[in-house]
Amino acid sequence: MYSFKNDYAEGAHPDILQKLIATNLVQHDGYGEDEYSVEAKEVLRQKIQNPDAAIYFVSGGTQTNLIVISSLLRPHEAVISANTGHIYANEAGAIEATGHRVITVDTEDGKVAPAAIENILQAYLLRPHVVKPKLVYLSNSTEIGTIYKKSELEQLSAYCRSKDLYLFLDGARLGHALTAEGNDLTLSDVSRYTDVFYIGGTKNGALLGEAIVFGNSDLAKDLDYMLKQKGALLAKGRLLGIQFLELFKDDLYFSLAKHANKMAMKVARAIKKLGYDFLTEPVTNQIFPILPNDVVEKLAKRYAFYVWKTIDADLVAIRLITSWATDEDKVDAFIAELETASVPIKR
């Protein structure tokens, strides 16, 4: 049984196993404020040609989120996010536990646009008596595989500046969505267009590990209060610094990202080829073709994902996501497998 179900299931890239073994019995301050990590956002910082951003080392993804949203926001205010979204979809109601409704705007290709935006900004006018929408999340990639161009952030940004609302973009897979073929997005756009992102790399061959960036640093000043009290502020932050500085050393972090994307659009070729459709276009890591039920049965006796959505009585749409150290031998098998599987089918 090999796996598709996520970009998670193998440990980490060699790199990092290596350096974290060869400075295991050095020495350092903890709780990040260790040689590497300092160095790790030295260079982050670099990357994102903002020298003054704010940059914090967490374990995950759902703790990034809780803090950085509950750390922006009021009592009384609330986040705006795709149906899709990541806090709304899959956070087991953690951004809710802290105080802030998630408001959620319906999309098929799981982003958010101005449009969207204003209709709930008008839906909560009734000062006292509503929340008040006060941020907006967004993922890239997002959690259906697609992305956002240049000029899409680029208008977000300004509507948002233009009605005071912080705009935040969930970077779980910004590795992905940054090397996407058809992207024009840079990492220093990323930071020039959100008032805070995450770099993701749990999910990019990190053992685990988030990187949180606010370009404006005035919007963290109490974020170590914040990691502390909830928890995620590590003693040995160093395993946080070494591994981003491993995976932002030659750019490690976009050569895997690449791989992952390249074994996925592979596959998609092949299912294109055999005539199956997708719920979105695949450009990412993460891709969801449209497949009979009796061929998604066949391949799920050698090969593990998820079955994401029924379509109708015959089809449904899978999620099958390949991740940087993804074989290709196994892709290969996995595309000989689905045409000997479609074989019935388009006869």
The other form holds:
4 protein chains.
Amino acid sequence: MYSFKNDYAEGAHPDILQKLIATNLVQHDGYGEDEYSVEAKEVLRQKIQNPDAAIYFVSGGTQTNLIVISSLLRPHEAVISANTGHIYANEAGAIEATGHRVITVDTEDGKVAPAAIENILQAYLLRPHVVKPKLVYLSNSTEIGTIYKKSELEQLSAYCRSKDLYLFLDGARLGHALTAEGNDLTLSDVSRYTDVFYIGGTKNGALLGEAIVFGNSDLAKDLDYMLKQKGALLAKGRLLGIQFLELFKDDLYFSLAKHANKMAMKVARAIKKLGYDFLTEPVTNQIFPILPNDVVEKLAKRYAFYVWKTIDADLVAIRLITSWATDEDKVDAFIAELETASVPIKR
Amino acid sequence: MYSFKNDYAEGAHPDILQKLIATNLVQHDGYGEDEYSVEAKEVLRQKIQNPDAAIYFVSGGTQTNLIVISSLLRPHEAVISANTGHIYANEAGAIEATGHRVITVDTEDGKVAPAAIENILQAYLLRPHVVKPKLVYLSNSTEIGTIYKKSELEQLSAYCRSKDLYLFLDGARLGHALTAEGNDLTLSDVSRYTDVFYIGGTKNGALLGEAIVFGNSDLAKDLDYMLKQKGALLAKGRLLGIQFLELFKDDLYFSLAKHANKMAMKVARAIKKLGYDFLTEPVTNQIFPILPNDVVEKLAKRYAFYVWKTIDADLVAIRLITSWATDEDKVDAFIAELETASVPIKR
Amino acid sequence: MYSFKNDYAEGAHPDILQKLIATNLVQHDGYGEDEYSVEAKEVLRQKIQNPDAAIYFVSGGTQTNLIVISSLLRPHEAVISANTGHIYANEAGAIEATGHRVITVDTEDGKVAPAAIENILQAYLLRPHVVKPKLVYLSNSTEIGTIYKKSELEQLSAYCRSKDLYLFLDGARLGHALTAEGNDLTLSDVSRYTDVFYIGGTKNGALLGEAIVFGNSDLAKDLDYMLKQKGALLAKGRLLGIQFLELFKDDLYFSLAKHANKMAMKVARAIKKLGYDFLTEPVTNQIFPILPNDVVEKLAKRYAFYVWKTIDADLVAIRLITSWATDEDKVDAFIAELETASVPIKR
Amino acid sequence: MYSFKNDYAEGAHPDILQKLIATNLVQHDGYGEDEYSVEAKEVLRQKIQNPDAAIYFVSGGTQTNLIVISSLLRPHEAVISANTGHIYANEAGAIEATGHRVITVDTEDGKVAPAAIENILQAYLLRPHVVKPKLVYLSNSTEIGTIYKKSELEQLSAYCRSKDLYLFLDGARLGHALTAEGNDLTLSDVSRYTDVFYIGGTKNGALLGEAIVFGNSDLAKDLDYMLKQKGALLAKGRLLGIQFLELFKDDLYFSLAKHANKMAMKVARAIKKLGYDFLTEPVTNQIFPILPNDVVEKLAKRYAFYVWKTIDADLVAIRLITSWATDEDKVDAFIAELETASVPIKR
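For comparison with the form predicted alone, provide the form predicted in complex with a further copy of the same chain.
Below is the whole assembly, all chains and molecules, this chain first.
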């Protein structure tokens, strides 16, 4: 069996493990005060071209989301998210557990647009009987594999600033977004257009770890306290610093993401060639082809993946995810198997 | 400079890193469903001689404390802790942030006794105007290096059960406690006498990781949801499973702790021989000698440690911590330096 | 101007004020231990034919909802409500502020049905990445004036019990529901079919006050602590006890609600006669006629009411609310004005 | 039996009840938008000589405390209070339930002094492992009957401002403080020296109700949302507005408090004359005489009061509370009984 279930089925990129070994017995201060963390932050500040950015490393995405959001909001303030947003669909109520409603907007493509936010603001006017929408949460790439164009993020940013809303971008798969075909955003753009975002390490080659970036460090006031309070301050913070240093000092992060995307696109092209459709246009390492039940059954014998959605009596959408570790031979074998299993469909 | 500031200044025991490398590219399910985690839990259940224990791996101690406590308590219930307890003194209000008061008892030795709990219960009788004490939090070894004897834990356990109080033991340094001179507790005893406890990996050879153990799995009902909600469920849960498997399959965990204790005792004996006192009797890897200011100043030139408490105009207590990674040569050099710096004190 | 905006525009029924005066200088214990509260609870237990019910008086509906729900749920558990439910639409995130998601179901009539709950349960299967639905919240009468039939509540009750879900009924306007045309529920039925419900005083003749009723007192364990913690335990609890005693000792509560319904039905019949439609079939003291803009404009000169929803370019739905204090002369005048303003519509 | 147990054993001052009756059927907007509330706020702004003050009426003290504190603090911030402070000793963990630690200072007289705050700040320096003290909570009069002098409040205010700490004064018994012998504070002083305070109605003649006053309305930003979210926004807000208007338009509030104090002082003088001591010097309507057990037993046959503290084998301190409603004849009878029961003590 080979798994296309997710992008965290393997460990870490070997360079990271080597670096952990090389530095293992050097003594360092704890809680993120080690020199690797300090240096990794400096490297990231250069990448985003913002020497004043406030940067923090934490162990996972849910932790990041709940800390960032609860640190920015007052008790009566709420978050706006796509209904597919990770904070709404996959985090066991982490945001509500900090006291804040997540208001969702229905989307086809997993993306939030100014018009949808405007509808929410209009629906929440009856002060003080309603919550006050105050933060917009985005994911890039989204939970269904799509990406934001520069113009879209720019418009969202301008809209949010005009309405005094914070804009927070979840970058669990930011590497995949920024190296996708059709992407025109840079890491620096992401920083400039948002109030805060994070760069996901876990799903792109690290053992664990996400980097939270506040372009405006005023918004990060006292965040260290909140990291500690929520259990996010690792005693051996070096573990996160070393990994991000390794990922970013020579742009390993981006080459890993490119590989994942390349593998996904190879599969996607083969699927298209066979005449199948997709739930969303494939551009990153998560693709959602719609396949006949019998084809899916055959594939499932040798490959692991999620069945995402029943389309009709004959068809289902499945989710295939590739990663920095995906073996091209396995991809080729999967394609061959798919071709064998398929009776090409007339479109 | 050599550091005796804490037991998390280095990385992980080399065997752990080797195991991470050896398993790195094997694909596994995420979120703790990997086979290493499953096997590590089985090994731990055998160690504590309780096949029904519910076990969970998380990344750090504050996270463990806040999840365990908030999962067990209803909104009006409170925790009793020593005033030196980590949850009160060192976790940025993590417990209160989940809605619960931490009621402290003053102690000299960092330990909680039934009489102190009884006093609290008597002070919290004016229902419903007060909170309801419901959980007793202990650390073993304590934050000031002391340990519980079997008879003490047995009495606490009986007392708590008689008063319908949960007993939760923070084992961030449980290895050091259970391998200390004078210890008469086993891991199995700890499980039997408490409702829930955790085994600390971070301070005893792991990169990160703590194992939460509920002897009675009924108390752990739905804990998986709470792990996810608080951001404690690592996507690459294998990272924790592999480490605990390596630490416990051949009792590496205990030999590492023994080394740390041995190094601390070597220093402690030398200090005693020089006629100095201690804040608390040294038995584990944290010792608190009381030294003259000038001696401390000389030592501070080559060794890092915390100045813990001013005793009087001439004397301060310092905290020295050793670990699995402490180099005996450095310990010997420290002792030599101390002897040179000291004018032996008549007692 | 005469107001049909809500059912809390006036003070309290005069009998209540007289009783407050008559008892004013009698000394009583505070915090609900007064004899009026004790007696009022006894009267209510008789009305619901359940001598073991646990009953508490608090000052308002939002307070009731947040206390009941947060007392019953563990941190990862969630509530299911109609999207029109007061806890979702009108309470400024009170439930989320206690840490729990409110999952909504879209409804036309403001009512929750087993099939809708089933859909939610199916959508929340991906444990532990999702919250766990655990409590169903209903209002009777609903926020849009509709009521539950006995068979509906019976089915909901059976469904919830089969799925281990709590059933909580918000009775802010329970009097209006139980005295509506077509109602076949009794107070005792409401208690039997739910786990907990409340009887609203504020909107039916009291100055303030709601009675929380747990048919099974086990579920109310330690609720007194939670009332105090959330600021709901009035020092002069007599104020609530006296009012509920007065409302229930001779069924004043029901006669007040009947008057409100009667006034609303009189208006509704006149509106129907003029050929207008309603958003929901009028049965209680909240009615939602759909009227031409120009008619609404004319009425608005002498009567206050909410414009509820734009239907099309010509029509809007308005909300008219009557109460125990509604003056029949004003109702007649309103009807006359409406008839004058209207050009009867052919249907 | 006559009760000296508390100052909320009776209903409301008769003028208030009359006003409720007189206004009962006038229709008003709900949720504090009624004209009585608007006018009462205006009267209070004049009394404190601050036309910009933001004022809110809520139903009780615990509610006030939890709303004010949770609206001002971020998640990692904590409160400093006397150990006798109502928020610590009597509110069932209401503040912790909103996520914030209450740090206590031990006091003999129930008052917080700058030196005690300074000690706390010094003990909470180890950022980010500790909470951040951010708000100082005082009561005036205190829970043990003492009052702040103008110079004390002035110094506290200057100290708090120099340390960027909020100063919040709980005025559940502010009337009694401001009319006590030896008081030199005015309502306007209280507003000027604090960031926010409240004026207690419940314990001084109202059925229920407290007025929250923010001298600087910027600090009250969005407080209306938080009132609603915590269940503190009464639908019939008129009930609070009418009462505060009645209490303050002709200074009834102060004359009621004076009566309560006068009655307490009459008792206190008699007790002193008999040679007994007090736990704290009696100046307001709460006094704590230390009496022989047998005297207490005799008094307890006809009078209700709390036994506060055992002093030694022979003596106990009791708490006697008088109120606006205390009958001077009963006071005289109590004194006579006490004289009869006492064997005068040589001091």
